[in-house]
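Below you'll find only one chain, the form predicted on its own, shown as structure tokens.
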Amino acid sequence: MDSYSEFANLYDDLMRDFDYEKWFNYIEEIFMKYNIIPKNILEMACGTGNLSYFLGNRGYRLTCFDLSSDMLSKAYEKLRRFKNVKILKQDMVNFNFDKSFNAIISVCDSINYITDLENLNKTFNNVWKHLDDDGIFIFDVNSYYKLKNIIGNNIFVEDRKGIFYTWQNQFDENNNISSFYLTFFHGLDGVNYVRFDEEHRQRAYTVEEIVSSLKKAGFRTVDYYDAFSFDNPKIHSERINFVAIK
């Protein structure tokens, strides 16, 4: 199911407080720390191209993909100016290219949307296969702590100009799946609103599960940090960033 069908039209507005330039700068810091100078980058689950824009603007040869046609349409509007950027429709588990890359990147907890451990293993195996020797894989996850305790079984409500939404959550400790039930009301004139509903599911992975899966795929080095830093994650860290070297 294309869970971002209607959501794509609101995504950038809802994420306007999210600093993608900061995320881009952090990725470049990771490149420097690991002595990587990538020429060819693959971005998985690129969404509407917010990070892709900074990568393309820097001059990297970038291939980016997403499963949602609606999100890719928004990405194309931002990225069509860049001759060094290619946009495709593929999914994280089964993507296939006839070339390899110096770096593969996935941001904004996209990996959590892989809710089956077997598919996570397939994804990491596929990433390993598409990386050059000594290539780098950078991604982040919503932490187990965040999905269980902060998002948990809570309800969030936001009312901003032109958009009102409720976000009801349910965390299943039997399978570590966090289900998000979102109801949106939006209208450009602030008077006449249209309703639509979305359901999203993320899996809460422990650090140990992710490291084990990466090692099983063949990565020789796996490091992880409290996001946007090079500090060890804390018990209450909400986002954890992983760096794996082939």
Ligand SMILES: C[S@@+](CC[C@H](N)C(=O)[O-])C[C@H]1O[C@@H](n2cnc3c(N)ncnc32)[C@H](O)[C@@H]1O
Second form
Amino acid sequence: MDSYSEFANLYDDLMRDFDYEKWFNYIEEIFMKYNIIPKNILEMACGTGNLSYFLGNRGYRLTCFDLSSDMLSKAYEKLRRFKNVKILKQDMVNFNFDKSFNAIISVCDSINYITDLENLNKTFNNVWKHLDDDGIFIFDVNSYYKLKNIIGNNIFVEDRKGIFYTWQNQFDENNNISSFYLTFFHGLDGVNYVRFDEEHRQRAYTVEEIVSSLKKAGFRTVDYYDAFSFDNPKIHSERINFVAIK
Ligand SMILES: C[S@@+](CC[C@H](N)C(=O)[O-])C[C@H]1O[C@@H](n2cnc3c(N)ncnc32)[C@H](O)[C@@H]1O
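For comparison with the form predicted on its own, provide the form predicted together with the named molecule.
Now the complete complex, all chains and molecules, led by this one.
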């Protein structure tokens, strides 16, 4: 079962409560804190382009990519007006560009979709290779705590205008894999609904695993924060933001 295929049509509706402008402001605060003047940004796993929109609108030279054509076609609708933005289909694990960037970004737990350590190492090596010296890598993850305890083995049900969905989850403690089984009923007239299902898998990483993988890739500085702040993560932090400097 594919992930992020039909789901792409509902993604922005379901993410309506996420404040991407706040996310964009946080990214700019990070640039300032680390004295980075972004000249050429790469955004990995840009999805439907929600953060990319703010980056493009600010005038940054941006290249963004995702693995899902359906997500990218939504991104294209938002971003085609910006001459400073390029959109491509690539895979985070083995993307390849013939140029480097001084900032690489990935938001909204996209890194958790890399479900084994070997591929995580490959991704971080690849990011390092595509960064200028002193370049910055910014990304966040769903914390181990959140995937194990909050999403855990729980079932969530949501009923909103035009979309009814169930989200059944299973956490496999042996492999640290969280499987989300999503069933959507989607209809605009309130009478006829179309059903589709998707399965998503995210890997729960400890902070130590991520730091060690970034250091192994060669990053000289690795910091991590409770997301949207510059505070240390707490035991119950649900989203952790990493900043690594080449
Ligand atoms: C939770 S969504 C986040 C999308 C976007 N960053 C946002 O903030 O809305 C995760 C995204 O990761 C993408 N993705 C998953 N694995 C990927 C990979 N190996 N390479 C590139 N994109 C990937 C999915 O297609 C999806 O668009």
